[in-house]
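Only one chain comes next, encoded as structure tokens, the form predicted on its own.
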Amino acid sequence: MHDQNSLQAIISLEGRTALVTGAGSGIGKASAATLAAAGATVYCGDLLEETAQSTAAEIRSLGGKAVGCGLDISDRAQVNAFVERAIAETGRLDIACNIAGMMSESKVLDITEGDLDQMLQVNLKGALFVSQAAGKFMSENGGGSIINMASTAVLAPSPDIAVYAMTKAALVQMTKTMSVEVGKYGVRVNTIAPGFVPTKMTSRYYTAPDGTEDAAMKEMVLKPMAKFAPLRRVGTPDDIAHAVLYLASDLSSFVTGQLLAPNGGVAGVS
């Protein structure tokens, strides 16, 4: 039975090291500022090197520990280097969480090759590579975890994003691969699916041409998203951070292989 002190013991990553892709915005940014928050420290990679340095200048500016890296993810040599960074200035790996994505539109008939490359090379591909790297260290070092993410879009069928969908399933039977593989040296891996959250990568549903926010769009866009849901709501990248923390504690330390799928109840596990 826990105590005050314990509890909060097992949730502390105090000591520990995180990485975190996409961690220049939304559900990335927030996942960063929560894990280190409980203590970490914080490796924030993001396309853009500006918005990774903004990420964790505001860690900072908490009394939180972040380094801000430019990071492609499809990109091996940059994973690698990333990573190696990491290890090489905390002596350590304890968690890793894949984030960073991209989507696109088109209907089944209409995917194209040059499309479904690009999708493959960031969504699977790019989170292949980190789990690889991060992987490889905590299997030789004592275990850890390994975040991925996906989306409520591998639960229930949506038209119109296929290659998402398949790279984020794709990402999903990956996870639980691996999990079976690296169980034994103390590596949990498992996938987070989301459903809705209004982000850099939704917010395409209301941004008007010129880049600006149309209000009465993502009114229009969010008001059947939270009815649809039986909470009733959207979620928001915090949501998201917090499932993320419960991956990366010691709460979770009896899961692996796993599909967590903060939703609102849009969708069950199938």
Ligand SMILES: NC(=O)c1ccc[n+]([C@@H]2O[C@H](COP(=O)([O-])OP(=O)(O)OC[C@H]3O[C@@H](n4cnc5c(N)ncnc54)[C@H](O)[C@@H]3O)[C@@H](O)[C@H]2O)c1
Given for the second form:
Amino acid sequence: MHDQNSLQAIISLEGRTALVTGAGSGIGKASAATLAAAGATVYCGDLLEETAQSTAAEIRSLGGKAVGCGLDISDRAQVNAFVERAIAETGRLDIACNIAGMMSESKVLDITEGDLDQMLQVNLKGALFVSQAAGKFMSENGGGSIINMASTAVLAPSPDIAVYAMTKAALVQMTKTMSVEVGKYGVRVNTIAPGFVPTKMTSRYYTAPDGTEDAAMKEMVLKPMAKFAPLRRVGTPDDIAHAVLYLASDLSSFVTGQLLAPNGGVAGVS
Ligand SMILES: NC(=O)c1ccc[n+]([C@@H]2O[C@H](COP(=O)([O-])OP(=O)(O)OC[C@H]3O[C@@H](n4cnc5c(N)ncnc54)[C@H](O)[C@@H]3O)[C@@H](O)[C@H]2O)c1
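Got the form predicted on its own; could you also share the form predicted in complex with the named molecule?
The next block holds the full complex; its first chain is the one shown before.
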């Protein structure tokens, strides 16, 4: 039976090292901040280096431990250098969060080869490169937790984001397969499939032609989504970050190969 101290100890990431890709914005930023608040030293990687640096600086200003790095996950050499830096500087690697991703709009009949290649390169190969580099170290050093970011699009097909959904579905399969390969080394691999969260990525649905966010359009898009969601709201980056914390911490030490879907109940609605 737990008392308050033992429960806090299970959630705590004190002394652990975490990597977060896509840490410059949205769900990645919230996840990096949450892992740091739980005590981890967080390596924040993002294609836009200044955003990764600013996330890390914000975390440090709140008393956390974080390092910001420029990182293109589609480049295996950069991924290896990112993972090796975290290990060299802290001597360990416990948590790897594949949160960086990109979205494109297309129907299956209209997918171009260029779009397919680019989306595979970032959403699938990028996450694979991180999982390989982190997974190798974790397998040889007592275990760890790898967390991949999929989407509700893998549970409820959406007609306009075909390539995106295909790459995210592949990520779910990569997770399941890897989990049965590395479980014996104490490495857990899980996927999160978030529901709709207003972020830079999803702001495309309410961005005016001049590139600014249109408040009226935003309300028009979000209101019906919230109305039809069983929990009557869309998500926040923190909603997803809390799922990341669960999968990163020892709270989920018996959980691997799973798909966790914080989505307000929407994927269950037909
Ligand atoms: N927001 C949602 O509703 C939602 C829903 C389901 C899944 N997701 C997934 O959650 C993840 C985070 O999305 P978000 O909504 O926070 O988006 P976001 O656009 O706010 O953040 C994505 C971050 O990834 C970075 N990035 C893109 N390509 C990269 C690359 N090659 N290397 C390194 N960094 C790169 C971007 O610079 C950006 O900072 C994505 O994988 C997305 O598919 C989001």
